[in-house]
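Next up: just one chain, as structure tokens, the form predicted on its own.
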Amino acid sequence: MIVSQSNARPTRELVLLGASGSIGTTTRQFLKGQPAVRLQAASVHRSLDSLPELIALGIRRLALTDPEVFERNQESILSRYPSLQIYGGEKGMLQMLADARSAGADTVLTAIVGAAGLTATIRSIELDYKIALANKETLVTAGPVIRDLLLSIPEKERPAMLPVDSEHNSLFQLLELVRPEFIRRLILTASGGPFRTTPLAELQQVNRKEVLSHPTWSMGPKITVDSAGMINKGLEVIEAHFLFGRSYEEIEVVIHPQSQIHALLELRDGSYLMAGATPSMLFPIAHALMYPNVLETAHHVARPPVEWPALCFEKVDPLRYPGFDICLNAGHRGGSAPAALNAANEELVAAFLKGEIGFCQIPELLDETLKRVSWFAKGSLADYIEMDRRARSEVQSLLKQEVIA
């Protein structure tokens, strides 16, 4: 089991990777009405909107993980805010790590889109940082390499790791409240996106507006597109299984389109527990950063049951959603497979955002690479990224094959 929160302590010096997305906004949100944790650091990618709430935020450094962008855009950030250290690139990310854990940051959120997180979750492992994990790809790239990284530290002095996707958040504090000789499933909730009552006929038309249209959730445009065909949930199954220590056969799916449960937790004796909220990421942001703490008040967004919408609960459908068991299968598979899955699918996402493939290309394509690429049962960290390199290049050469049909 990944998850890790004995030496857990409350948020008092936060690092943000990713804090201009939508995990980033929302930390942001929670940050301004908490005094007592301070942001020291944080990285951007290539938008630079969220500067002047960063850093009227306090931060003292900054990555700019483009290195075009930190290129064009270091002096003049420099000139405005001279006191703050700008780093640039990947390299210069870790660096900023290090730096800020020296000058007494205590956690880091990572909320990186894509693969781009791994290397970042590492370097604040070997640091020694509380980790807020908000980057369900390093678990899917690598699960295994994690795993072990962390078993290999002694207990009492392995650093926490948290998870923050609003499903796994919810599964842990149901599993803090029960003994597991009584637990028979975990069970995570799944909107079922903007197409669960689209007829199947009409999937192969759906455009670029309609699948960013999320039902529930406002969310960045990839892991919306991931939403939109549950190949999301697939890679939250995954994640589910390294954090918890899990098989996949005590690990389920169900469709729950208000959004609502978050997760469940099926008894032995047949019956459930649920984690409920209004659907707002503040939930576990908070839950993760102020942990082991509680927080005395509501969060703006809460509301009561009682103007909660009717609930439901349906199963996972293979024809509407075939990415879904794509997904799994890579999981069951092991090894390099979820690596392959989780590379493979960033660059099918990225086509379709720019309109080089239709919604319903995605798992066709995503099979095929799956397919074509050679596995490994176990490998080192270097083996899985080069697993990361040879599908996005598998998907590439496909690409250009569909182009020229």
Given for the second form:
There are 2 protein chains.
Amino acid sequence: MIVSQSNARPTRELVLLGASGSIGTTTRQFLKGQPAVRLQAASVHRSLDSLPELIALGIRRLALTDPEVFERNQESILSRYPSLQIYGGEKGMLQMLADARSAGADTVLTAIVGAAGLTATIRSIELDYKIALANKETLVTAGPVIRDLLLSIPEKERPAMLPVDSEHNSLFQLLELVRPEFIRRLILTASGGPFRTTPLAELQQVNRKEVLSHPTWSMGPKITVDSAGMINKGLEVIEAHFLFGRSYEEIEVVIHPQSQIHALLELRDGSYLMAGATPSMLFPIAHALMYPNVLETAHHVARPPVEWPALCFEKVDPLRYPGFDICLNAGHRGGSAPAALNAANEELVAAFLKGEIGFCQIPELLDETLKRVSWFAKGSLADYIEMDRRARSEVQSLLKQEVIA
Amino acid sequence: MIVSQSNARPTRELVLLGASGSIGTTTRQFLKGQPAVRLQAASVHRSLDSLPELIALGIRRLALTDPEVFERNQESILSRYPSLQIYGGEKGMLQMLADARSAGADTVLTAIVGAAGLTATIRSIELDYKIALANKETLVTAGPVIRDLLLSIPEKERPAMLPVDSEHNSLFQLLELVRPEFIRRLILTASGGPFRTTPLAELQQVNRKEVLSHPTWSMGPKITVDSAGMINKGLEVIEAHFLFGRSYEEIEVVIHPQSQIHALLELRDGSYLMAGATPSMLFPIAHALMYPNVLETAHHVARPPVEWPALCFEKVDPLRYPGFDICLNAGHRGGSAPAALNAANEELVAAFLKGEIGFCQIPELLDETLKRVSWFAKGSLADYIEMDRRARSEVQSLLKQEVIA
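Let's compare: the form predicted on its own is above, so bring in the form predicted together with a further copy of the same chain.
Every component of the complex follows; first up is the chain already shown.
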């Protein structure tokens, strides 16, 4: 249980996009005990399971981004909650963002899985929301566009973009503290997933259930599959590159199986600053929502150092995690490569979850897709979205060949 | 080897007090490759071994604090180094501090072992030196006096006091970064010394050689004995109390046998910021001397996380480390208690090193001494120095009884 703050009054009005997923669920858990943040509006894609809880948290606006679910449920929801304003489809969600902003909302948490969060993030920047970004695909797909958009706004008026990924949130906290001239490198930790010590020969045989058994983090299925092959960490390196404006040479990854330390800064003198906590999304979600204010009470999952497991750090083995290097290469290549990478990976993970391909085929087909799609160095938002579409269709034709073969 | 900085010109003029000890030796090692800090003056107590090196580093002033050694060697040193100005005794050292200041020195590193550093530190504050404090006994003996002296100086003109203890230096770096309202607790780590896993029953039998075999830190004999029984960590808690103006409730100690993480800040949300490096005094010495400037190159002893041993954290067992609790109690009691504690401990460690008492008698006789000396809540510098003297004489009479018994 999270103990509520004394004398706390709402200091934030929140829009939660993706309220029914893993991040959304943890966010609702945090909001229950936190009078400093009031939930004004929320979106879900298909699942209505969280609706009673969202109502209890006080939402006045709800978007159902799946048009079919919207059509089917709009009336019955309105009959139960007549004061609720309901929006349908992706366009409806964008309209809700604008309406909530007019009604005083100041913060948006984008916890939509995959590339769908891109337009929501851009709209949020335009509407001058503070953004808690739990959608790394936004920056991987269209990092240059987001960066240019943010840089086009005078620094004083530029909306804050707070990362909700625990590694990036830790880095954000560290980077905010340390004078840039002290810093040599940014280091993200990776758990290494469930197959860190599996004999390489057995990796071909791992099944869906094994892939979804993450040793330290409890997350949604897509990111859990990404984590097992460290493609998630590769995407995170690209995210960090755009988020913190650092070159790929300045960003490093180490495997840290206990997920207790989320990020490190290597200082110029060879010493390290580290940030860590129990592996729970409560920490980065709460930090991003409260920032720059302070959460006064410890999360119930917090544990003191004497209760931590022994902490170790290991190099990333490229033979075990071929997808990680594919991501880094796409990042280094830049331009349209990260967008193609992200889209192809989403399709391949979906195919894996449906049982259409094996775990080790994800990096193989990812590599093949990236070879097949064309490349451009710089494009408009429409270009990146078109690249996303093309990479997906390339994957689908590859998958058909696989089935035939 | 420490790679020298490009384009570096001296930005500091240093006085090194205690140039022949362990900290002094590491400082000389650092200075050799560091044109940004010029050594202007140095003191040694008895040993002249470091003299050629000090001359090579460019000192123009030398104090020999042992009057006898001064008398015996003054002439021969002058005949070899006629341009050197030589000072004798403790008074001579204080005169050297003043002369060096007039000649442009701006920083003093007090690496004198034991309570003798007190007057040097006070004189350095009065002379408006930046102080790199490698003498925790100063703050333990007369913390309230030093604190009041510093607070009597307007904040803008107050000299910086940089701790050279690695734990305190790490805390200094962390505390400088983090907004105070985020911080719940300061945590110092302790290696636990060589007897962390020795069966308790065998502790009575440990010998001098075993006590002096520290598992992670290479230090002088006095502090190594202190570390074996965690009396050093108890003194460090008192040092941290005065240095950072924090209550004892806000300062915690955890055992961390690998000495890789030196200090942690527990934040209000239950997450942690940590600072660490290879256990080498090069890091805190260089940081304290360079501050607020940046050392641009990594120390040769620096190691990346993948080369660190597995890191663990354990509670302090009061049965194994009775001296630690004695220190905390003296800290809580305040007033003259820490001064008595520190002086009695110095005498007892000296007696142990001479083979007069066993290792486990140190905390026993420390406790007994603290019970015997009178106590005052607040005193002048003279009162604390008198308490130091009284505690030493109390120990000596206890030791005589021990010999008779």
